[in-house]
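Only one chain comes next, encoded as structure tokens, the form predicted alone.
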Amino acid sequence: MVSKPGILITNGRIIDPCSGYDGNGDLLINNGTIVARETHIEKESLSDVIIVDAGGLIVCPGFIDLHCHLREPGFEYKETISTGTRAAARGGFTTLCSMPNTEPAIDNVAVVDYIRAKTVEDGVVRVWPIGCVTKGRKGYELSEMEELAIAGVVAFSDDGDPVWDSNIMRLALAYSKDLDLPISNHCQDHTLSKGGVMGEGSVSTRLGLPGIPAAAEEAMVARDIALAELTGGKLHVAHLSTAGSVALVREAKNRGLSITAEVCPHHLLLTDERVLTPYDDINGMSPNDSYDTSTKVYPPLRTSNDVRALIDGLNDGVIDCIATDHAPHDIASKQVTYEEASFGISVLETAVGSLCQLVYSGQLSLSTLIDRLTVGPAKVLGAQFDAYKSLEPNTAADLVLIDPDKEWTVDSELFVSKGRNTPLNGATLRGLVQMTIVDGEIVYQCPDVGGKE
């Protein structure tokens, strides 16, 4: 085994929520592994190492998403292994769970082992893949899920689609006990949802577009945690979009019940007026033409007031934990109309400059933010990550070095995903990753940053 040259990263401002720790100090990494955390490590005793001056820079854990789209196998003119983990190291996560809903879905061992074997060759970044709960993602037999575990997939989903069948869903709920793994559910009830392209209400009257109403989400939930009520399953709510959610969420928790939840960052910074009036920067309003179709997300932007109940859940630790979503798409499915275009947004590579924006708006804190890219995923997805969360020593060299003050302006045309499908594009961030670090290799290092032997 060839032995990894060291990294000793030096003055910067150490941000480990889960160990409690925020100041300035150094790291060394040997073979993969954090070995020192001081607050000074004489460099001169040292020796084949690289140094990386991280002076003005946040260094935390490497972010966890436990819910993207990496599209392979079969849709590889969406995105791939390669280039999903390329923008993941761009955007600061360390570590990814693919969805299941590629050609074919993962509902069998071939597949975990074929995305398994990718990510070696071409990733840079941890890929887990998450099984399907039903075969084919079809909603009416379960998968093979001990198999699946046994394979290696961190959870189960039907995303894309939900789980809509109950009493399938109690069913998984009840090997998801037995199996120690979550069921992440797509909470969108069909019957109230179909037809419609974006949140409905007073803006998608305005458009003329059909709405899908916030109870479509909320009756789904309501139905999830009764069933993970009756069967003491691991239940985790994904992508929350609207107040009544969060309220569920949270009256659930109050309850002693073992449920988990995220929220995405555009579901925190947007609202459905962006389909109205785009942005030309996340602070302010351009008078170009509305159906901005980068703005179709499932499940859909929603008002200010969801907005700020889901900050609110965010911030209280009803809501566990933020993933991207991300979902890349080619230019034709979102080059139609506004009814015709696909759902999704390419979240990756914008994640961490949108999401500083709350904390410079002061409606978040950093280290909340940080414990909600790492510690609140890793705690959804069980001891198997507890090496990922932290920075302690004797941990795995995972993190990701920002710079919180630098301004940068969203280019969909610089992706590195194929994806360039945002509804940010134009506008001006604050707060860009510098550097991500795998298991003790650099795999992303932005321009500015330099390192020396």
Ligand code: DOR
Second form
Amino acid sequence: MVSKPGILITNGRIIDPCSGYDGNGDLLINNGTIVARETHIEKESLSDVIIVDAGGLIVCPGFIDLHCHLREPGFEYKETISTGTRAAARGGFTTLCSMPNTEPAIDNVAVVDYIRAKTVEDGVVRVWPIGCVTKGRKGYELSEMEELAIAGVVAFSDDGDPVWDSNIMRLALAYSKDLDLPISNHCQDHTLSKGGVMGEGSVSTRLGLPGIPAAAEEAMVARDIALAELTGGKLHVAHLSTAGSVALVREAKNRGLSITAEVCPHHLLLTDERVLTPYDDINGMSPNDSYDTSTKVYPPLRTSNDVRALIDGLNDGVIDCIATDHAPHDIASKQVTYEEASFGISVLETAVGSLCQLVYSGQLSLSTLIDRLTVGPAKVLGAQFDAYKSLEPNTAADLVLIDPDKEWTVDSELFVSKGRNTPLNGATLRGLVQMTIVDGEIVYQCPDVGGKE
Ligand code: DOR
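Having looked at the form predicted alone, could you now put up the form predicted in complex with this ligand?
Let us now look at the entire complex, which starts with that chain.
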């Protein structure tokens, strides 16, 4: 085995929500593992180490994204494992769970093996495939869940589509209990959402666009909670977007059900108003126009009331984690009318900068934000992710260095991701990833690391 050079990270503000540590200090990495975390580590005593001056930077565990679309195999013109993992590294994510709406779908062992092999060949961060709940994601027949579990999937989902058949969902949840892997459901009652392209409300009416009522999501969240109670299965509710969904999950958790839930950065920061007007609360004037298809996402952007409820839910732990739902698309899928455009936002490279706005506006503490990007998703995924969620000695050296004060302007042309579809293009954000380390190797370094402008 070839040994990796050690890395000494000095003078950083280490924030490790898992152990409750928040203080200045040094970290020593050797051969892929954090071997020491101390207020000061004497560099003169070390040989063959790369020294990284993290003065003024936050040092925290690398982010775990339990919901993203890497598009490979099948849609390599939208994203590949190579570009998606590099975009992740640029965004501070060290572990990705990739959704199975690929072609072929991840419903058999060969595709799982393919993704794992491709990750070894082309990837720069860890990638864990999520297997389909149903064959071909069609909703009619359960996939071979046990075979997929043995092959290494970390969850099951038909994401992009819901598991609409209640009996299939019941069976899947029953198996999830035995397999000890979550079912991440994209909750959407098609009979209510069919034809809709944005959140239903006054804005959709004004724009003349078909809306998707909040009830389309909430009806299925309520169904899934009932089925989780019936089966004792491991339910994870993907991308919550409405106040009603937060209330349902809160009530279920209060009753002792061990379900989990996620929220996406765009649902925490943008509202449906952004489809109507180039003005938005966070970034002021944006260069984009009304009917900007980069705002089209599923679930859709909703109202400020929903945003407030999602932030409250994130704060009080009803929502366990933030997941990106990174959904890169090619230009042709977005340079069409709003109704024809594909759903999805390219998120990996803007997540940290946009989420930091919640910290600066006093709506979320920094340690809660980091917790929901590290400890939260690791909890959903289970014990095998424990090694990646903290900066304690003897854990995996997956970490990220962030300049919390750095202002930068989003330029989607500079994205590493093939997906340039972001409603934040042109926005000025504060908070930028400076370095990402996976398994003790520097996989991304911002040109100005170590210093501040
Ligand atoms: O906006 C979305 N895009 N929501 C999904 O659920 C699927 C995703 C995609 O695959 O493009």
